[in-house]
Amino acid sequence: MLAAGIIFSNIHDANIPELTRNRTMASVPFGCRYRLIDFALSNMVNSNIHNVSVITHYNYQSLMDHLGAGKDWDLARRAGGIKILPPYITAYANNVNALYRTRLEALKSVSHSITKITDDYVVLSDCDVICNIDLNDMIRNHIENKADITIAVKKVTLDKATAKANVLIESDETGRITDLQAYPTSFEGDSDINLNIMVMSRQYLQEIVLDAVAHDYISLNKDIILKNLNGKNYRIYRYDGYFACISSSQDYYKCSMELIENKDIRDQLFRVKNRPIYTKVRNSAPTYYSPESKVTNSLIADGCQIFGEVENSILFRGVKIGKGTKVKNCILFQDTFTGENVVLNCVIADKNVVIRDNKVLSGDESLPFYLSKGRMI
C-alpha cells in the first residue's frame, strides 16, 4: 500500500493576514518550536508516506528555509522525499497565470507533477490542520470501503460564527456522504466538519484534475464532490482526537493558549505512541533563568534568556525577557527582545521584535495586540 502526499501551503493565508504578510500559512510558528506544516508532514511520515509534494503560492522563502531538504522529517531521499512545487510551472497550467484561490485550482496549477505520481493512493491535506492522525488507518478504511474519496471528519458543536468557517458534511449510517454544505451562514448545532484531509487513488486524482482543466472547474467541493454524490462512493473517516484549524488571529491565539492550559491537548498532539511531531532541529543552548526570574505555566523554547516574570505565555527560541519585565498571556516569536520594566499582556510579537524599556502594551484575549516582524517600539 504505497501512498503519496500533497500539502497545500497557502490556501488559508487570508485567515491571519498579520502572520502571513511575510510567510505562508504553512510556516506560521506554533506551540513554542513548531510550524503549522509540521503537523501535516509528521502525520504523513508517521504513516510511511515518504513522497510528499508541497504546493506553494507566494511568500514561500521562510517555508523553504524551514523545510530545507527534509532531513528532519526523514524526507531527504533519492527516491521520493519532499518536493516544493511553485505555482504554474508549465505554460498550459493556467492561461493567464493568475494565482490560485482554491485547492482544485492549486492542483490544476501543478497538473504536470501530478501525472508523474506513481504511488497507488494520494493523501491531500491542508497545512494548518493541527492534529495527530493515523493516516494508515484512514487509507485502510478507504480501501476496504472501495471509496472514490474518503474525507476525514470530526463531530463538533457549532454556532453561526464557527459554522461559516467550516465545510459541513452529512452522511448515512454506513458512512457514505449524502450532502455537503460549504461555509453555511445560518447553521447552528452538531455536525461533522471537514478536516481538510482526504484520500483518493492516484488514477481518480488525475481524472479529477484533467476534468477540471477541460471544464474550467475551480471548486473541489462544489464542482467535483457535490456534482458526483450520486454516482461516486464518497465516504467519511471519523476522527475523534484533538483537532484545530486556524481561521482567524483570535483562533490562533486561542489554540496556542489551549496548549498551555490543557495537558490533555498536549498529550493528544505530542505524546501519541509511535507518532511524534517532527520539526526543524536547532542546536540552541538551554534557556537561562536568572535568580530573580519567575516563570509559571508557560512553554519556553531553547536559547531564551529570562530575567523577569513570565506567566501563561509561549516563548519561541532566542527570546530575551529583561529585568523587571512582566509578560502575561503572550506569544513571543523567535528572537523577540524586551527591555527592562516592560509590561506585556495578550501580545503576539513576531520575529525580531524589540520592545524598549518601560513600555506597556496590552491587548485582550478576544483581540490580542500584534507586533509585526522586525518592529521596534
Given for the second form:
Amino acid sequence: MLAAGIIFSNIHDANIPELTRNRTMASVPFGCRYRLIDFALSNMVNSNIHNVSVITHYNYQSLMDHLGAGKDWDLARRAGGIKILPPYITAYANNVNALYRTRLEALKSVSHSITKITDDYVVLSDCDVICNIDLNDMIRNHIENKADITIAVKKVTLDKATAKANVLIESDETGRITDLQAYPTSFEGDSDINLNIMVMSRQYLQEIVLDAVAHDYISLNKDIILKNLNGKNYRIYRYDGYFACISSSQDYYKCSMELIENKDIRDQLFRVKNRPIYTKVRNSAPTYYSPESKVTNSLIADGCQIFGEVENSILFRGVKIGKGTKVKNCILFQDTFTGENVVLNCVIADKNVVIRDNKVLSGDESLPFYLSKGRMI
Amino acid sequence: MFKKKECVAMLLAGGQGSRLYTLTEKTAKPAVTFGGKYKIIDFPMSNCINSGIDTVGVLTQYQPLVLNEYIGNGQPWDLDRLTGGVMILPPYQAKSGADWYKGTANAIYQNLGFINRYDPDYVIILSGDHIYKMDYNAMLEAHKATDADCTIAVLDVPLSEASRFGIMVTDEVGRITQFQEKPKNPISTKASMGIYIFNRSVLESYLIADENDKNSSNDFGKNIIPSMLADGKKMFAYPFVGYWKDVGTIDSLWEANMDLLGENPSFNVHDKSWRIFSRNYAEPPQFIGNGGNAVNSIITEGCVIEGLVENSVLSNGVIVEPGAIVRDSVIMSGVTIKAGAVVSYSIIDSNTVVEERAVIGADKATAKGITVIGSDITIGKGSSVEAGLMIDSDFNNGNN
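Right, the form predicted on its own is done, so what does the form predicted in complex with its partner chain look like?
And the full complex, kicking off with our chain again.
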C-alpha cells in the first residue's frame, strides 16, 4: 500500500495575520520548537508516506528555509521525498494564472504534478493540523470500506463561536457522510468536525481535478462532495486524539498554553511510541539554567540561557533571559533576547526580538502583546 | 574518479577507554555521552568541519556498534560528501591475512590505501578522546609556513603533571629538539596533545619502515616520533591555548561535564562561531513542571523535570519525578529518576531506571568518590547505593 501526500501550506493564513505577515501558516512556530507543518509532515512520514508535495502560494521563503531538502523529516529521497510546488505563472500571465483561493483551485494549479503521482492512494492534509494521527490506519479503513473519499473527523462540543470556524460533518451509523455544513452561524452542541485530512485513491483525485478543470469548479466541499453525496461513498474516519487547528490569534495563544497546562496533550502529541514529531535540526547546545534562575511550569527548547525567572511560558530555541528578568505567560520565539530586569507578561515575541534592560511589557490573556519579528525595544 | 584533497584527517577512535569501566563496557570511548547532547567524538569531528577538513577516516576497533550507528553517513557534521566525507575504517582481512590494529601507527599503516586515494599533501592524525575546540587549519598553515615534515600540537601543562604526557623540548623558533614519552623527570612542560600533521610522503615512508621493524610497538608516541627526530627531520611544536581535557577517567569525565556550567563556563558550547555538531533525535521540548527546579544545570530536549536538579548535566529524555533530587551529577539519555529518589555526585549511564526513594551516592563534600551506575539497569525501590561504588547490573537492597 503506497501513498503520496499533499499539504496545503497557505490555508487559513488570514486567521493569524500577525504571525503570517512574513510567513505561511505552515511555517508558523508552534510548541516550543516546531513549525505547524511539522505535524502534518511527521504524520505522513510516520505512516511511510515518503512522497510529499507541499503546495505554496505566497510568502513561502520561510517555509523553504525550514524544509530545506527535507532531510530532517527523512524526506531527502532519490525517489519521492519532498517537493515544493510554488504557484506556476507563465511569462504571459493572464487570469488563468491567478493565484488559487481554495483547496480545489490549488489542486487544479498543480494538476500536472498530480497526474504524475504513481502511488495508489493520496493523503491530502492542511498544514495547520496539530495532531499525531496514524494515517496508515486511516488508509486501511478507507480501503476496507471501499470509500471514494475518507475524511478524518473528531467529535467535539461546539458553541456558536467555535462552530463558525469549522466544517461540520453528518454521517449515518455506518460512517457514510450524509451532509456537510460549512461554517454554520448558529450551531451549538456535539458534532463531528472536519480535520481537513482526507484520503482518496490516486485515480479518484486525478478524476476530480480533471473534472474541476473542465467545469471550472472552485470548492471541494460544494462542487464535489455535496454534489456527489448520493452517488459516491464518502466516509468519515473518527480520530479521538488531541487535535487543534488555529482559528485566531487568541486561539494560537490558548492552544500554546494548553501544551503547558495539560500533560495529556503533550503526551498525545509528542510522546506517541514510534511516532515522533520531526523538525528542522538547529544544532543548538543544551539549555543552561543559572544558579539564580527559577523556571516553573514551562516548555523550554534547547539553546536557551536562562538567568532570570520564567513561569507558564514557552521558550523557543536560543532564547536568552537576563538576570533579574521575570517572564510570565509568554511565548518567546527563536533567539529572543531579554536584557536585565525586564518584566514580560502575556507577550508573544516573534523571532530575533530584543528587549533591553528594565522594560516592562504586558498584554492580557485575551489579547497577548505581540512583538513583530526583529523588533528592538 | 577521486578529487584530490589537500589534507585528510585520520581519527583514532578504537580506544577501549578501560578506565571508564562500565561506561565503555558496550561502547567505544569516543561514543561516550558528554555535555548533554554530545558524544566525545563530536568535538574532533566538529573541529574538522569547522576547519574546512571534509575527509575524515574514523578508525574503529573496540565495540564499534554504537559509534558506527552514531556517525552513520556523517550528515550531522556535513560530512556526507560526493568525494570524501566521513568513512568508518575497521580492521579488515587482506590477501596476506587479517590483523587487528596493533597500535596507533599500525592502524594508519593499514589504511594508507584510504589516504592515498585522495592524494593528499598532508595528513592530520587526531584522537577521539578529548574535549576541545581547535582550528586545525591554523595549525596546517603553521606547518606549511615552517616547511616542517611534522607538526605536533602541544599544550602547556603544570610540571607536576608533565610525566603523564609525551613531552617536547623546543628551540626558540619552536623546532622540536628532544622528545620524552611519559618521562619520570620532565624537562619541559610542552605536552603532546596527540594531534600530528605530517607531510604525506614522510608519514608513508616512516609507517612502512615502522611496520618492517618487528620490535616496534607501532605507536606514534613511542616509535614514529622518536625515530623521525633521530633522523633529524624538521619537526615543529604548535602551541595550543584554550580548553583541552582528556576524559579518560571517571573523575575527568565528571569534571569536564561540570566545566560546562556557570555564567562564563570554562568550556562554552553556546559559541555560534565554532559550533559543535551532533546527531539530534526527534525529542519534544524540555518541560519544567510546577514543582520542578533546575539550578546551575544543563538540560537537554525531551527531559521532564518535576524535582530538583542542581549542578548537573542531563542528556536528552531524562525524567526527574516530583520530589526527586539530582545534585552534582551527570545523567545520560533516557534515564528515569522516580519520585523521592536522591542522586548525588554520580554518573548514571543511559536508560537506567532509579526507582522510588532509592538513594545513590552521597553528598559531594563527604563522598568517597563518584558513584557510577551502568546503562539499562534498574536500581530497586528504596535501595541505597554507597558512594564511590560502580554498579553494572540490576541492584536492589531496599525493603521495597
